[in-house]
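Take a look at this single chain in structure tokens; it is the form predicted on its own.
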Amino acid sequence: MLNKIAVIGGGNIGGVVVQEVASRKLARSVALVDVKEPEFAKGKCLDIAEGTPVIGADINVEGSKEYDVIEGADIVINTAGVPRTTRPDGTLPTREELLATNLKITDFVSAGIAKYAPDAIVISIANPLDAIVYRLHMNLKKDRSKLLGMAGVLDSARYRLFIAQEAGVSVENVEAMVLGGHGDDMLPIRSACRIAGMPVEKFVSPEKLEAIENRTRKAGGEVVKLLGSGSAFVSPAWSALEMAEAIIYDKRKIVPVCTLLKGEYGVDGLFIGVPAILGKNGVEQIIEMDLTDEEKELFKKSVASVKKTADEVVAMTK
């Protein structure tokens, strides 16, 4: 159990993270900061706190509009950002407009972390994932072991679910990994996908696998379309908590993590989703997978997309 976990952003994802931290008893204290409404974070935290006697959790749950509530946190989970929602006139903001808005929010987030939790390990969920993690790195200049983006855990979970459903087996039997950026060029690694240790092709046809991999790349949008308003929130929260628990319990667990590469996979200076060992120090080791020639080319394409996004972030900074 940690002393304190902080959550930035009290929307759907942030709310699930706070209640799960309390119910799983991951820290003695959990703090939520949300700047939207004066008492919003306090109200959300009071609701959760009033339920802690029911679940037997002696956890302090505190919310505030001010960033000082996160002071001394061991882990900070960032969910702050605005979704791409329809304007009153029926139009949607452009990708550039959404990115510009969320980068400004990320600058405020960075300032709060730097002032009140400078030594914390930061796990960021906010989208666009690749851009937000890159901006946090620009602002905080943290060692790469202490700044992580959550995307691959969720993308891999979606891939595993779709495989399990098609094969008619338990999700526990499916082992899979999705690498690259968190977008349409993400890369499900078919060569590493196993069902109970056996190649996935033994259970699922190539045609079905291709359809599943395409669905995995578009899975976030599928949820958005079905909901009608908002985006996925439970699965991203659980995925970030899998990363947090690997750190809290020093599991040294291999999971796909958006992390800063320094020559691995032939990439330098970009945050890319790759397998990494997570332990008490954060990212403790990056694992270089053996990819097929086709997967190598697709990985390069995904890296190029992330590079384009990083260049946009730098340009917007200027």
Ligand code: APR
Second form
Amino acid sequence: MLNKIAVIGGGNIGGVVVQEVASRKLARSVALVDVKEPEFAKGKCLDIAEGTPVIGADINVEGSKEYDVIEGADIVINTAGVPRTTRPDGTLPTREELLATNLKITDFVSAGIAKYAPDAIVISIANPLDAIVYRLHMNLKKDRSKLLGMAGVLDSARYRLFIAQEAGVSVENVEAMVLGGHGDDMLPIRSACRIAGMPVEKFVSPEKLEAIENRTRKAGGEVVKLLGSGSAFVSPAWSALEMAEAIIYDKRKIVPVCTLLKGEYGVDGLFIGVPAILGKNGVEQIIEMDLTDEEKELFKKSVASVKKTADEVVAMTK
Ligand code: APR
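Structure of the form predicted in complex with adenosine-5-diphosphoribose (APR), please, following the form predicted on its own?
Next comes the full complex, and the chain you just saw is listed first.
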């Protein structure tokens, strides 16, 4: 059992993360920081703490609007950000406006992590994922094993669900990877998609697969539209916890991780979603997959989008 997990941002995703850390008993203590008034994080944690006797979890759940609550955490899960929702006047913030706001929040978050949990392994969920992880990297200058973005686990889970539904089989039978950036040109890797070890094409037609892959790329937006306000939160929280559990239990599990590439896949200095082994040290090894020529081209396109985002983040720093 880990000593302490900290969660930054206690909204929809952060709330589920804290609740799941408690119910899965992943650490002796879970801390939540959220700047929302009057004492939002404290209230959220009191609610969860008061339920721990019922679920039999001897875990300390503490919330605060001050960052010192995260002191000494072994793992930090970052969910702080403003989701893309309609303003009261009916307009939507532009992508740039949203990015500028979220980068400011990320600078604040980085300062808190640097001060109170400098050695923690950081798993970041906040969107725009590629931009936020890049900014955390610029600010925290962590070893690459210790800064991870969560996108691929969720994107792959969505792909797996849609394939399982189409094939009429258990989600447990479907193995799949979605790589690249966390944008519209993310890359579901059809050549690595297996149903009980068999190629997916044995069960699903190429036309259906194409439709599923398109749906996967836009799956986040589909949920946003249906909800009316806010974005997906249970599946992102569970996905980040899959990564956290791989680290906590030193599973050496291969999952898609948004990680800093240093020459792998011909990319240097960008955070891209690729398969990696997660264990007690965080990212322990990056796996270079064999891609088809078509997939290689699409991967390059996705990398180009991530590079554009990273350049924007750097430009917004000046
Ligand atoms: N420090 C700590 N918490 C902060 C800060 C900050 N500087 N700034 C904002 N927060 C908090 C907000 O007060 C809010 O409670 O982050 C929380 C975000 O919660 P929600 O708005 O409910 O958003 P959520 O659905 O949880 O998504 C969080 O992940 O998937 C992405 O797009 C999503 O970027 C968003 C993030």
